[in-house]
Every structure is written in structure tokens, then in C-alpha cells.
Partner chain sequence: MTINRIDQLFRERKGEILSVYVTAGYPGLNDTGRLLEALQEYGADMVEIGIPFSDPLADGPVIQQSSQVALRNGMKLDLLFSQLKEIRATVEIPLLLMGYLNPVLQMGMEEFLSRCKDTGIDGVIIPDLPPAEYETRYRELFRSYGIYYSLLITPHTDNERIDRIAALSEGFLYLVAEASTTGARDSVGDHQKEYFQRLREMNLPVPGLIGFGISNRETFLTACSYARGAIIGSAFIRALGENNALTLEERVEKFIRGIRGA
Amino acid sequence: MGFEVDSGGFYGEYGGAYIPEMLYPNIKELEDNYMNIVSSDSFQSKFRLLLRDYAGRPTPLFRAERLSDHYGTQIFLKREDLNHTGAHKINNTIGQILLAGHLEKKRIIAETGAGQHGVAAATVCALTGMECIVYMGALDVERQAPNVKKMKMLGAKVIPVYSGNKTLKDATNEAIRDWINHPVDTHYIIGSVVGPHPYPDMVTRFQSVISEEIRIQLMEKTNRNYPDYLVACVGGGSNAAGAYYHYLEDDRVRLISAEAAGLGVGSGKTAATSLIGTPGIIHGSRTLLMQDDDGQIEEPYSISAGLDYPGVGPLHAWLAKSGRAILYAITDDEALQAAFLCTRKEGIIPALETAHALAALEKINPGAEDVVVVNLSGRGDKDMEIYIDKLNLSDDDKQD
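For the sequence shown above, give one chain's structure in the form predicted alone.
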């Protein structure tokens, strides 16, 4: 069973390009050109140079001794939180800004939930002198205020979106509308492995540097280049797609996907798309999504601004449908406690998104000799207000 995208842009039964007629030239231009551009020696040379000298790659693979002792196994953290801008998102935005330059685009639009993709997009636009417009749900603007300030300082125009539940889905809707109105000079830097083909494949390829490095680093540290378990959080799914990429066909590796259960899978306040979703079309691709019996999209919920998306990337839909990925739904409370545990055990404050992956360690029950890699997709600076509020932290909080 293959997990590479096919010529029509599908992973199994999921994917494709279901787009308005006005966007067809844009998508066709990308589809016709992106592989030739990104596989060229000149592109790869510039891409790799910026990943190294600007983003700070390779990111370390850190053996978490105290977490390993706590769970009775061997846990390694892939430190994507140490990238410039604080998350894996910069890998993709560097790739896409270079691609936009090759296509002679002058204007960049992006959507963001947690703000990390917005910051990464604003960062590479500042680097290259491109105009940058970022759409962000009004609720996310409030709960991710530090990232909004960073985007503005970098020169981006941040446009709050007040439709729907004022989160990532609604920001994506508005970005697509913008692209329809500016089809010639604008490139849309989609932040995850969602949207019409070729975006899911393109973003996965830019993020695959994560698994490329894991293979090399595990060989150095364990004398083998694969883990027994590879754990990542999944909203749209770009960090997971990048971490999984070089292991998709390797059955020795159990792929563990942690989705946001919110208040519980059956609570009506959840974002566990792969577990409760059904096939449908959202933002240009056929995938699993949360919808009612009439096909109307249901509003997702998660404490994490980066995981409350009602769909999932088509690759992840296929991984779930085929059984290649093992899914766990992580509640808000479980994610908060996992974040607190990682912080106290390892001195690393993870992003709320990443905390969902860490919480999956409670559920997978690895053996003492197993090697477990958790993709630590982002740092928790942006989430400190939520942590302080939810974990009742204060200046005089007693230490363990």
C-alpha cells in the first residue's frame, strides 16, 4: 500500500484539487512547475543554505533522560522548537518563499491559527522584501497576542476574521477569497498539508527535512536509523507529515498521531477529526472532516489554536483510513498535564500543540528497549497565558 501522492494529487481516496474556476490557473501553474523548481540544484542549494544558516538546522535530537525514566523507555525529542521563529513552520515558509520568487510573485498571503505559521510567513517576507498579509481568526488573535505583535513588527498586515467560530478554518476561507481576487501577482503560502493538490505534497516535501535528520541522528545515537514509535500531533498535520515522511513505508515504525479531543470526543467540543470525521471536501481537497448529516461543517474546539481545524490533511486521512497511523484523541486536560510534566522533567516548555503529542506517551505503553521519538514541533512562549491560567501557576507556586 503506497503513501506517496499519485499523479492526480490523491493519497488513496483522499486529496485532489476541488477549486473555484478562477483559481485554476494558479493551481495549474504550481502543479506544472513546483517539482521541477524544488528539485533543481539551484533551488536545493539555496533552500539548504537558508535552513542551515537562517533557520538553524539541523535541530537536535535530544535524549530526554528524566522523561525516559518516568515512562520506562527511551524517549528522544526532535527539537523543532529550536528553529528560528520557534516551530517547524519555518521549514515550509522558506521553501515556499523561494518558490514564489521563481514564479515571479510579488505578494504573499497566509492563514494562521496558533500564529506560528503567520510569524514564519512574515519572517521570510521580511527576509525577501515581499508584501505579507496574514489572515487570523479573531479568537486566535486574542489568545495568541504575542505572535500577532511579532507579525506586525515583521511588517505583516494581520487581518482578523470574525466569521464562523473565528479560528483557523475561517482564516483559511478568507485567505482563499483574497487569492481569488488577486490571482496574478499573489502566492498563497498554505501552512499545513491541506488544501488542493499540489499543496499537501509540496508542504510535506519541505517538512521532510525533519525525518531526514531523524534518520541520521538516530543512527549516531542508537546505531539504527529508525524508531519503534514516532509520535506527532496532528491538526492539519504538517509537522507530523514531515516527521513521518521517510518512514511511511517502513513497517518497523509505529506512527502515532495525537489529535485534539478538546473536552472529549463525544462532548461536541472536540477537534478529533480523523476519529469522528467523514469523507468530504474542505478548502480544495477531499479528506476527513467534521460535518453534520447535511454535509455542513461542524465547528471544532481545542484549547490549542493550532489544532482546532475541522479537517485533516489528505495524507493523514489516508494514514488513518488504511490503519498505517495509530490515532489517539488527547483532551485539553491531558495536554496541559503533559506540558507541565515535560517542563518539570526536562526544562522544556512545549507549545500546546506539541503537548498533545507528549500526552500520547501515557497511552502507547512502549517497552524498556523501545526507541520513541516525539516531534517537539514548537515552543510554549505563545501559550504562557493559557498555561498560567489553566495550571494555576503563580509566583509563589510550590515546586515538586
Contents of the next structure:
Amino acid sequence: MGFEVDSGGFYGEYGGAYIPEMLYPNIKELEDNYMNIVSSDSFQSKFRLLLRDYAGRPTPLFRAERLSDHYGTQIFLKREDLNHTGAHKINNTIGQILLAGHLEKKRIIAETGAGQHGVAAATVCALTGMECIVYMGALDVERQAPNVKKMKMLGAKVIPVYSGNKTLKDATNEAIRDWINHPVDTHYIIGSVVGPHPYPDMVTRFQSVISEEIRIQLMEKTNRNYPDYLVACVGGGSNAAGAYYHYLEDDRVRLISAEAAGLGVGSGKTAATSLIGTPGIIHGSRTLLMQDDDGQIEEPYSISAGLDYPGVGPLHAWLAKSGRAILYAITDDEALQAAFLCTRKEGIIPALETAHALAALEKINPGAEDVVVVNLSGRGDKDMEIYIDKLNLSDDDKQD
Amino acid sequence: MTINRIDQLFRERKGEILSVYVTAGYPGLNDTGRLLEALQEYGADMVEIGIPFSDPLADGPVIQQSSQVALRNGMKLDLLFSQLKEIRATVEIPLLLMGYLNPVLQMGMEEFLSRCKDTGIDGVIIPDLPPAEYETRYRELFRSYGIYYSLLITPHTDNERIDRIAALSEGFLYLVAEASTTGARDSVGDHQKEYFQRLREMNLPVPGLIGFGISNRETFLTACSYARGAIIGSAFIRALGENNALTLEERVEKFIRGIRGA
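Provide the structure of the form predicted in complex with the partner chain, given the form predicted alone shown above.
Complete assembly follows, chain above in first position.
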């Protein structure tokens, strides 16, 4: 079974470019050029240099001794949290800003939910002197004030979006509308492996540096270049796509995707898209999404803003449908417990998104000799308020 | 075989064709039938009934907001068909349904077309359905139900693609006046005139209607000097939301008179 995108932009039955004609020239320009540009030597040398000297790659693969003892297996953490700006998001924005330069674009737009991708986009725009406009749901602007301030300090213009439910989905709609209104001079840096073809493939390729490094690092540490389990969280799915990429066709590797169950898969307050979603169109892509019987897209819920998306990248829809990836739905509480465990056992405070991947360790029962790699996609600085809140609560519980 | 009402309109109408866009279920849940009757009475030649969608990414603020209100009112595609069941008893002008692909896919394309036919819908516009996919997957189905499908082109669509799209388009070709979301501009600039001129010289197999940014008598007449007529959406939706002292019918009358100049 193939997991590469086909010439029409599909992974199995998912993907494609379901866009109005107004967007066609923008998408066509990208589709016609991205492979040539991205595979050229001049692009690759610039990309590799920035990943190394600017983002700080390669990120370490860390043998987590105490977590390994706890679960009775061999756990390695791929430290994407140590990247510049605190997550894997920078891999993609570096790639796309270079691509925008090749296409002679003058203006960058991006959407953001929690603000991580917005900051990563604003960062590379500052680096290259590009104008940067970030669309962010008005609700998220309120909830994520520190990241809004960072984007502004970096010189980006943050535009609050008041349409719909005022969150990531609406910010994405608004970024797409901006692109429709600025078809010539603007590049849209999408933050995940979502959107119309070629975005899912392009973003996957930029993120695939993660699995490229895992192969080399595992060989050094375990004398073989693949793990038995590879665990990542999936919202749109860019960190997972990057971590899985070089192992997609390697059946020795069990791909474990952790989705956000929110308050529980059946609670109506969830973001477990692959588990409860049905096929449809969101943001130009045919994929699994949360919708009602009238085809209206539903608002997801998760404690983690980065997983709070009603769709999923078409690659992940296909991995789920074909059975290549094994999915677990992780509740808010399970994620929080996993975050606290990782913090106390390894001295690493993970992002709430990443905590969902860590929580999947409770579910998979690996053997003592098995090698488990968890993609530690981001750090928890942005989530401190929630963590402190919950910590205080559990301390209070103990005192009672 | 009966002739499609859209063809009949373009064949028989001598003057400028005015097509108006309404959002189903806006301003009130049960207003759509009334609006269609009033639009016919006051001189609209054709109506595009918009199927509200939670994520209308090709629409500007006015139609976005009307869609949100309509959904909050409880509008659903299934309900819309029920509401329009008897519409052909009173309304004779061509009626189109315009909407995003997702709600249509959830109903199922065949079920959707079958209900279009039962309701007396003449044509359909689905802006985010790629032309190639329409051609390979749905064109035969549309034909078997006798429902026309109209496609969009923009000033950035190259000539080769215009030819391809025009060949697929039935009834008319939707000429988007400017690369923009709906309602974003309210004038017709020189570069747009060049684009309309270029289209005129291409001798396309279907007539064109110009849409996006047509908001008043002046822009309507400019558009009509380059095409058979024009489509008005956002400006009409805005007018429905204003003039609250007037009845719905009076708002329609006032608006259409303003465009027609009568």
C-alpha cells in the first residue's frame, strides 16, 4: 500500500484540492513549482543551513531512562521542543519562507490557533525581512496573549478573526480569503499538513527531517535504524507526518497516533477527528472531519489548542482508514497526568499537545526489549498557566 | 424534452439580465419562499439560492454573516428542499442552488440532484468542486437529472482553462469580476474591462453573467455592457438587513428598482 501523495494530490481517497476558481492560480503556481524548487541543490543547501544554524538541528534523540523504567521498555524522546521557537513548527516555516522567496512573493500570511505556528511564521519573516500577517481567532487572541505579544514584537500584524466560532478553523478560513484577495504577491504559510494539495505533501516533506534524523540517531544508539513503536500526537498532524515519513512503508514500525479526546470521545466535547469524523471537505481537502448530518463543520474541543481542529491532514485520514496507524484518543486528564509524569521523571515540561503522545505510552504495552520513540513535538512554556492551575487543584485534593 | 428555464431566459430576454443571490433561511428561517416571489414580482430574472455553510471561505463578511444567521435560524439543506416543495406553483423564473461541496456531499450528490429535480431547480453552482472532478465524476449524473451546472472563471484564469471551463458550463458562465471574495469591491476598474473585453473576443459557447462587486445601478450597467447581465449578492443581502421599517417585499422592491432604475 502506498502512502506517498499521487499525481492528483490524493492519499488513497483523501486529499485533492477542493478550492474555488479564485484560488486556482495560487495553488497551481505552487503545485507546478514546489517539487522543482524544494529538490534543487540551492534550496536544499539554504534549508539545511538554516535548520542547523538557526533552528538548532539536529535535535537530540534522548534515552529517557526513568520513563523507560516506569513503563518497562526502552523509550527515546525526539527533542523537537529544543528547536528555536520551541516546537517542530519552525521546520516548516523555514522551508516555506525559502520557497516564498524563490516564487518572489512579498507578503506572507499565516493562520494560528495557539500561536505556535504564528510565532514560527513571524520569526522567519523577521529573519528574511518579509511582511507578515497572522490571522488568529479572536477567542484565541484572548487566550494566548503571550504568543500574540511575541508575534507583534517580531513585527507581524496579528488580525483577530471574529467570524464563526473565532478559533483556528475560522482563522484558516480568513487566511484563505486573504489569499483569494491577494493572488499575486502573497504566499500563504499553512501551519500543518492540511489544506489543498500540494500543502499536505509540501509540509510533510519539510517536517520529514524529523524521521530522517531519527533513523541516523537510532542507528547510533541501538544499532538499528528503526523503532518498534513511533508515537506522535495528531491535530492537523504535521509533527506526526514528519516523524513517520521515512517509516511509512516500513511495517516493522508501529505508528501510534494520539488524538485529543477532550472530555471523552463520546462526550460531544472532543477533537478525536479520525475516530469520530466522517469524510468531507475542509479547507480545500477531502479528509475526515467532525460535522453534523447537514454537512456543517462542528467545533472541536480539547484542552490543547494545537489539537483543537475539526479536521485532520489527508495523509492521517488515510493512515487511519488503511489501518497503517493505530489511533488512541487521549482525554484532557490523561494528557495532564502524562505531562506531570514526564516532567517529574525526566525534567522535561512538554507542550500539552505532546502530552497526548506521552499518554499513549499507557496504552500500547511495549515489551522490555522494544524500542519506543516518542516525538516530543514542543515544550510546555506556553501551557504553564493550565499546568499550574491543575497542579494547585491536585495539591488541594491531597490536603482535603 | 422541455427546455431548461435558464436557456429560455437567455433566449427570450432582450434587456439586461439581473440575477440575485439570496441566502436560504435569511433573514428569517421561513423567508426564502416569500423572497423568491417578491424577487420575481419586482423584476429579478433569476435567483441563486445560497445553501448556508459553516465555513464559506470564498465569501466576504456580508454573506458569511447571513450564512451564520441562517444556520442559527435552523436552516438545513433538507429543510430548504421541503420549504421549496410548492415554489413552482408561484415562481416561474429560473432558480439555481449555490453552495459549498460539503453539505451537498453529506446529502449525497444523487439524492441532491433528485431533490433539485423534484423541486424544479434549474441549475447548480458549487464553487469548490474542481471542474475536472465535476467532469469525470458528476457530469453524467447532472445530465440524467436535467440539472444545469454553471462554473466560475476569474481575471486570473488563463485562456486555455477558460475554454475548458466554458465548454463544461451549462446555461451561463459565471464571470467573477475580480480576484476577490464576494462583496469585496464595489466598482469596475479598467483592468476588469480589459478582461471582459478579452472574454468577448473569445466567442465563448455560453453567455456570461458578471458577479462579485456588482452593487448598484452604475456597476450593474457597466457589467451589462460587457455581458448578458450580472449577479448581485452581497449588496442585496445587505439591503435585506437594513430598512427594517419596511416589509421584506418592500425592501426587495426598493432594491430592484434602484438597480433597474425604474
